[in-house]
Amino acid sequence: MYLKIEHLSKKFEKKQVLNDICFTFESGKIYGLLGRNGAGKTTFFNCLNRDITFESGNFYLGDNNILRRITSEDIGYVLSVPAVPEFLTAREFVKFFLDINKGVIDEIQPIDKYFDYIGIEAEDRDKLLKDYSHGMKNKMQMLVNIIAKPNILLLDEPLTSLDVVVAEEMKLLLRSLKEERIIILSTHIMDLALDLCDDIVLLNHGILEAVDKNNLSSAEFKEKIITALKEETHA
């Protein structure tokens, strides 16, 4: 399975944020979308998810020699700031999600099985989400996307503000999911991208550029990334 992006362009007033992007992402990998703060990573995700309009671009999903346009059901989107209904308990939230998606979710499991999978302890399952930590809210946001089983999972700086233990749990979870879907994780932290991701894609001056994986640990590679990000910062 692969995601094919053709001629994606987006600008805000006179600033060209995404510049005629053509790129292909494949399943079975975690892609690190690397760029400085403000480089356009979230804009790129919002275009894929059709949360914002854009000047041009088409997105296709390919599998078994069949190419089709992606739909909203194909995409799961985990925001950097968790968006969960804080007036519900975790259990109520999962039940609500299952109820409204029961026609599209295959093999619905008992709710506690989902909690076990994501690592939400028994004593926390009936707490209001407003009382959850940032990391636990992030887990809940991740959980509903896992339940939905999207073909494409977009992760917008999901690990940046998590404590070490939760961050490592999330890394293990993402590695376990990658064979079944296309995962793109945006970050401005190079060490995180190098640790977690199979391939690195640099967003620089509105263009996506794949970075040779054979050079991930080399000083030349890191210097190239740092130089590109500095150029973008001062552009």
Contents of the next structure:
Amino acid sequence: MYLKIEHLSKKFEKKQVLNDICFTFESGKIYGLLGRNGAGKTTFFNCLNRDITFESGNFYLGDNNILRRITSEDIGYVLSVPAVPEFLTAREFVKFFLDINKGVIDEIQPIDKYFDYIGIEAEDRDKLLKDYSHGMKNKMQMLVNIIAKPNILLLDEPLTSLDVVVAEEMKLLLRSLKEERIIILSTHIMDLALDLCDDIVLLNHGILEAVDKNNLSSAEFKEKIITALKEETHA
Amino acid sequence: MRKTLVISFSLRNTYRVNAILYSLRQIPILKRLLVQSLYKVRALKVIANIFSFVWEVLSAFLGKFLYFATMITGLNLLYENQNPNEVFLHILLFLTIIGAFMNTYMFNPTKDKYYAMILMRMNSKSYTLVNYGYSILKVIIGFMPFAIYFGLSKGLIIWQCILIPFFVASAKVAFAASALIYYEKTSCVANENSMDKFKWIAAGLLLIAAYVLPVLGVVIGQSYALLIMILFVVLGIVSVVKIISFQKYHEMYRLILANSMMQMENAKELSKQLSQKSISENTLVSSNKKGFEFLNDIFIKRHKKILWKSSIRITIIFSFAVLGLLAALFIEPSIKQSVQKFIFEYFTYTVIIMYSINRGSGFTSALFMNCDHSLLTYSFYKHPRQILKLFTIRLKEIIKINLIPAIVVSIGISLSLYVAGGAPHTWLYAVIILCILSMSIVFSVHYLTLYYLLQPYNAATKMKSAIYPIIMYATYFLCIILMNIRLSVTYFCLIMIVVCIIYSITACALVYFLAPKTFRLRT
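Switch over from the form predicted on its own to the form predicted together with its partner chain, please.
Now the full complex is given, and it begins with the chain already shown.
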């Protein structure tokens, strides 16, 4: 399976943020989308998720030589600041989600099984989400995004504000999820990208560009990325 | 001094001009015309500067005019049996004392002070003296024409009228000086935005003294009132010495501004906390429903306090008012005719009543802050079918919440009219009831439709639409206009019913066609 992006362009007034992007992401990999502040990483995700309008561009999902347009069910989008309905308990949120996605989700499991999977303790499952910590909210957001098994998972700065334990749990989770889907995570923290991601893609001057590791040591690879970002900035 | 004046003025003007330009850009049609670099376009700056100047002049005069016209002269009309110039001075005296500690300028932590004294490191003392002097001068100049006009119309003589602005300014200066002395002695700083409960109690008592005492026949005699005013002027002049010689402006403002800038930073957090507070902690609340019905059911149950409870409270208050009116009609039949006349003449006022008791805007803001703000980030929630399904459920709910007080108001008015002498046609009772109920429904539809069509917030719960608040204000002004229309009850009711039906159908149709595209988080 692969995600094909064709001629994606987006500008804010006169500023061209995404400049005729053509790129293919493959399943089974975690892609690290690296870029400087303001490079357009979130805009790129918002376009893919059709949260904002854009000048041109098409997105397709390809599988076994069949190419089809992406629907909203194909995408799970995890924001850096976790957004969960605060007036619901965790159990109610999952129940609501399962209710309205009946027919879409293949094998619905008992709710507690999902909590076991994501690591939400039994005593927290019937608490209001407004009383959840940042890390727990993040887990809930992630859980709801993966229950429906979307083909594409977009993660915007996912681990930056989590404590070390939750961050490690999330890394393990993401690695376990990558097999049957395309995972793209945006970050501006290079060490995180190098640690977690299989491929690094740079977003600079509105263009996506894969960085080839080519048997480089991790220090050399870092250097190559920084040089690329610097060079393109001054280009 | 002159340099400080020029710098502080240009600073204030710059951010006011930028704020005007920013607001202009929030209006969709203008947004396309105005580029982001508009902040450096000279012509636009000139226009914004004119706006800014007009605002400065208006702020000096308009508020004072309204103050005199409503708070003092307007309410003065209630006391027909009292000497008008004595009541005028009596109310003015007490309100001025309230204003002296509630509206000080000196202890109001505004952004321009923060920019000037903290960010730009201007000399606190000279900045304060210059700007405080200017604000007091604005008080004197702003008050003068209206004090003379309204004073003369109430039978005061010219020197008494001229005394009024000086009295108002002196009261402010005297309070400011006493607060400075208090700060020197205790290190406790006054802050307009966070007043303690004693000041609120004092304000309440003074308000009662201003408006209730004249009802009881107690009014300060004219000569006493004038004497008090003169004493205040003397006190004000003495206080100027303290204000000029005070040396601790810098440390005092660091305290005032640090606190309130922290509050501003936390304002977003506070509003979030406030909306979170409205969620009931009761996790035992449950629902047998499924999907969106389940979501809505739990939402309503956990927001009972701000939705149903307040609607029921309004219903109870109106029930008592209706019962009181009916009892009065039975006990004192002589008032029947005037009640009947009042209902016929002022029926249009029901518009503003229905507008004020509608919970629609509270409902939609709770919907966003506690529910849609987060769920709109999930793609399953933005599916057109789901959006419309939830809209229908919510529409039913908000109509239900608002209908209960509307039923009491409509039946109450019809019943009172019946007891007070009756309507010319029997069917008019039904039309009155129908009219009030349709007004209630149309306000519910209005708020929810607006929310679905304009969804004005972004993911950080910041208002990103200029149209939304404009329509909110326009709704209010439209109600005021409708309220003042003089039309027979029959015509008014029939027109309102038709308009409400047409509006509701159109609004819902618009939502069905447009909401799947418009009901998004703003970016």
